[in-house]
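Taking the form predicted alone, here's one chain by itself in structure tokens.
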Amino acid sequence: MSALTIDKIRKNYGEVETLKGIDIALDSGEFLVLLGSSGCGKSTLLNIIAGLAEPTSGDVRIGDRSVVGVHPKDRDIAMVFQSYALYPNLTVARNIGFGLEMRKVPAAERDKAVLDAARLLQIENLLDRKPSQLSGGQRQRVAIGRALVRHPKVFLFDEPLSNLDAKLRMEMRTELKRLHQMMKTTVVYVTHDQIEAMTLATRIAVMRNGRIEQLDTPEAIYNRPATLYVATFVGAPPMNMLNAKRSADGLTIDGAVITLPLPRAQRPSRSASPSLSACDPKP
């Protein structure tokens, strides 16, 4: 049974179709990164999983339970936002434990959960401070701690590192990777940063115009892109593209023939000369 199933999800805003039939199934403990440029639909999909938006059609299941129409607080998920969303008048300890407090968890149990999360994130010395007394990296740790104490079935991250400087982003990527390896929790993580995606993910869904161009491991996305868009979007610098014609002798580019070491079974007949891109993974 999948930990999270996204089944034929579509989302329309009036006549504008933002998501065009998204299908994803995540096993328990997977770290999925939704990667794409602004406007591709990745944050809309995350909001539908969280219950902050409802799909026009399709289903979202957490475990074996459909959660379409279920209130966010009843979905057994925890979300970490880009803006931290901390309560400025509460201490770090109360920010981390606020969700448990609202659920009437006994004080002793709540205090233990807060301390355990703080130790895991190495912020136990900050529990008495207010958010205004913290650095950006420390605030993000508090936001993650607030999600950790709930022990949800699925963690959702909406570009959580985009407000940090380059050094802090690198440190927090390492921290998130360590936490995931320790806790083995299912994660859905939205970003437009390729480095974050390649570093953190067990699988990446590259999105474009409301569709998934490729859903695969980081290694496969990088080395075996399924489409020209993925080939040009992932990697720095991006792949070079050349117009070419294929024949039994190889590729013809600007009049020059480049011999390809293809097995005989994969060679086209001498009469065939289809046009293709030089980065086609199956020449």
Ligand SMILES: Nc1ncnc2c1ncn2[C@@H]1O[C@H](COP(=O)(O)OP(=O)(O)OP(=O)(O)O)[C@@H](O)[C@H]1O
Given for the second form:
Amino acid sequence: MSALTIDKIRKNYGEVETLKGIDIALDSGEFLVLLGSSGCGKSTLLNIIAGLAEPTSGDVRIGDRSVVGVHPKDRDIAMVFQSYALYPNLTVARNIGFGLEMRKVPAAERDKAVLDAARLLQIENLLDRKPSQLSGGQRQRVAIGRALVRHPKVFLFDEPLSNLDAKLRMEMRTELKRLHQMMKTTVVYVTHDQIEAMTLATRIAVMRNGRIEQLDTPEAIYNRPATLYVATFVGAPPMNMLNAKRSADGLTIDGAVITLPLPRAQRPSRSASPSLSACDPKP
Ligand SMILES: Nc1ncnc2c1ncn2[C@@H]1O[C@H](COP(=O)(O)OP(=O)(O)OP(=O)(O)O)[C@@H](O)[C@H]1O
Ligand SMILES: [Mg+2]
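Return one more block: the form predicted together with the named molecule, after the form predicted alone shown previously.
Expanding to the full complex; the earlier chain stays at the top.
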């Protein structure tokens, strides 16, 4: 059984099809990154998993339970947003423990959960401060702490590091990786930053116009892109693209023949000469 199943999800806003049939099955402990350019539907998909938006059709299952129509608070998920959404008048400790307070968890148990999360995030010395007395990175840690204390089945992150400067982003990336390795909770993480995707993910879904172009390990996405779009989207600087024709001698580009050391299995027979793109790894 998968920890999270996204089954033929479609989402229309009026006439506009924002998600055009998304299928993903995640094992427990996976770190899935939804990667794609602005407007491709990443947040819409995350919001559907969270219950902040309902799909037009399709199913979302957490474990073996369908959660379509289930209130966000009853889905066993916790979400961290780009904006930290902290309560300005509450201390760090109360911000982290607020969800537990609302659920009437006894104070002693709540204090322990808050302290455990704060230790994990290395902010236990900040528990009495207000959000205005924190840096951006520290505020984001508090927001993550608030998600951690709930011990959810699935963590959802929507571009949590995009408000931070480059150095802090790098630090928090390492921090998130460490946390995931320790807690082994299933994560879905939205970003348009390919470095974040490559370093954090166990699998990446590259999205484009409401569809998944490729769902694979970071290594496969990088070295064996399934489509031209993935090949040009991932990699800095991006891959060069050349129109080429493959022949028995190698590649013909603009009339020039370039001999390549193609693996034996990929060498075409003398009779065949299919046309393909130079970057296509699987003719
Ligand atoms: N409530 C809404 N009503 C109408 N259209 C919407 C609504 N929410 C999102 N959309 C449209 O759906 C598409 C996908 O939006 P979404 O927010 O999922 O993109 P995204 O991939 O998260 O982009 P970004 O990287 O900019 O955050 C966009 O074209 C957007 O305008
Ligand atoms: Mg978004």
